[in-house]
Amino acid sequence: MGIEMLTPSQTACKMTAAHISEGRVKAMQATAGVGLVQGPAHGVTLSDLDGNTYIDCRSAGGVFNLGHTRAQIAEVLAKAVQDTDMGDWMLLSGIRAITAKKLASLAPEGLDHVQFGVTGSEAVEVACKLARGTTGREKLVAMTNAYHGFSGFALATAPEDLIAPYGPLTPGIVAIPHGDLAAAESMIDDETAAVLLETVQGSGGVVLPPEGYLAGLRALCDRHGALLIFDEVQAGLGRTGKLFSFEHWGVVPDMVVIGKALGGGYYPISACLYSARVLDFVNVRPLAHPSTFSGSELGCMVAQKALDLLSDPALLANVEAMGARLARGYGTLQAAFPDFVLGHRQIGLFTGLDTPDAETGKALRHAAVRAGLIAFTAPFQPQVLQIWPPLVITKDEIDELLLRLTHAVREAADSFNDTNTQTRANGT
């Protein structure tokens, strides 16, 4: 009997199944069509352990807005660990204060105060807690097909099929259809603590707010004394061509949640920026959110450099230019495959390709991986292929991305056409 020879990726999958979860491996195989195991990564490219190279069109939901293994971030972290460490969250920190000042200086006027966290989900928890504490109210209004994380308040806002196994969740949270201002007007009242929404829905399929929607929510919150919270963990920090995506609509929230890209691809850190109204409550309860690793000194030093790079006008201009280049390519694809590519949804480099249904989306997702793209479908709209490359992507890399995407679309479309032809030939 021969000895079983496994590739490095197969070996990693086998160990993952044995010591983490077999279901986790099966889920990745179902998502990517293979047991995709990440290896070295640089810039916009990522290799698997078997040496196959991909253009990263996921960016881990925005973690790698600055690209993989960004040298300037690595240098800051390497130098920082020589003189400092996590720090003690209980003690005051000059490094933390400098980082909070930098964030406030980059945000629109009014968002002058910061509570740091570790994950986006934690920052959402902070926002919801502070909203209830500030207003003395319980009711939180969220949106359908929203993704805010998988803990506490955030979990309670998720779609029903995702939260069903976990029993009773945080009470007082109601969901309304995203973009429906009439539904918002009927639900937001004098008992509402806050309205929580992603400025642009990511996992919901790159869903932009309809014209006037954010301004309408702002007016409703002001009328009823409720707080407006924008979640920009995915949509923020340059992804849409502005540092904060809500700047496109000229509406300033009472709180905004950011994360992912704030750590420059190297360090987990998030933040909730909030207004003076919320500060009144925080001053009374300054330890409303004790969190051991929040605002760590290492994380804050990384975040300072990440913010310098993410707010660079040249980077934001690149997002607009490369987004326009992608859009032209999408138009060409739609013209060539009108029954397969129905259109696209986009703001900056926050993009999604529309296909007819979930099965078509799955076929395109698998074909994209085979063509050398890490591009997955939207969890809550699986007919939409999400394409969110690092913001540092170049013209040549955009063109290569589009070339690979064209191969993937052609392969998936041909496969569907062959299947349909065979079905008709069989008389079914």
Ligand SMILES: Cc1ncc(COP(=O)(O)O)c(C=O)c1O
Contents of the next structure:
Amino acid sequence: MGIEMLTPSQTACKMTAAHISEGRVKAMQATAGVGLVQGPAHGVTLSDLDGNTYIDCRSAGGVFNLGHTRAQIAEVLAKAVQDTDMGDWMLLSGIRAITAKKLASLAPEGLDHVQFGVTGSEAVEVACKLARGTTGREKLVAMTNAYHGFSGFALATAPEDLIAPYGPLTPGIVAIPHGDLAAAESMIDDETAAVLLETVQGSGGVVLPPEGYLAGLRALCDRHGALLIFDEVQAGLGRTGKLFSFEHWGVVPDMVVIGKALGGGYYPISACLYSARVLDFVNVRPLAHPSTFSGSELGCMVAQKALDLLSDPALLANVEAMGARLARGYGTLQAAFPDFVLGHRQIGLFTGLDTPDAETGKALRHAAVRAGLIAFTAPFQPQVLQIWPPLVITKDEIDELLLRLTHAVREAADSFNDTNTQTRANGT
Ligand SMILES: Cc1ncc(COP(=O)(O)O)c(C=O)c1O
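Other form of same protein, the form predicted together with the ligand, not the form predicted on its own:
The next block holds the full complex; its first chain is the one shown before.
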């Protein structure tokens, strides 16, 4: 019997199948076309365990807005661990207070208080819980095509096929079609605690709010005494060219949820910023969200530095400039492959490339990985390729990304044309 020679990636896949789940490995293979196993990562580049390098166009949904293994964050963390640790959530914390003050000073007026969490889902739980506590109402209005996480309230807002095995879910949550103000008008009423939405839908394929939509929701919430909650776990912290994406539309929510990039790529931390109205409830129930690792000392130290870097005007200007450069490249691609690239949706470096259907989306995402891009299709809109590189990406890196993308589109389009020609030749 021959000796089985496996690459490091194959070995990791085998171990994953044996000790995590075979389904997990198969899911990765279906997503990427290969069992992609992450290795060293720096800046916008990520390697697999076999030494292949990729431009990261996922940024783990925004975790790596500042690039991978960002030195300034690593330095802060290395220094912080000398003097402190997780801290005790029950005790007051100066580091936590300074971080909350920094967040409040960066957010628009009115969002002056903070409850920290560890994950984005947890911060969504905080927001929904505080909405019910503040209003004494049960009904939460969410959107179709949305993702807010996979726990409690958040899970109950997810699309049907995702939640099917887990019922019964948290009651009192209704979903309305995203972007439809008439539907919102008929659903939001005096029994509504809050309206929850991603300011820009990410997993739904980079869907921007139609003109006037956010202002319309704000007005409806005000009319009925409901709270408006924006989920900026993906759209926030610089991704769109502003620190908070809702700043593009000049509408301020009662609560905003952030996560991912807040940890600088190194340390899990999330937050829910809230208004004075919510504060009244929190003052009565100051321990409304006891959570052991929320607002940890180390997480807050990292978040302070991450916020300094993410709010740097030079970084936000880079997002705009690199977004424009990417858009020009998309235009060229669309002109060259009009049947394959139908268009794109974009704000800053939050971009989605439209292909005709799920099959072409799959072909493109597999070709993209082969071409050296980690770019996957949107979970709820599998015809849309998401391209969300770290915000530190340079001109040369954008050009390289576009070169690889062009290569991938050509390969995927050719394979589709070949298949269609073959099908016609076979008369099938
Ligand atoms: C918009 C949005 N909200 C919430 C979450 C949940 O965040 P986490 O996975 O950190 O719990 C995500 C995760 O991708 C998200 O995209």
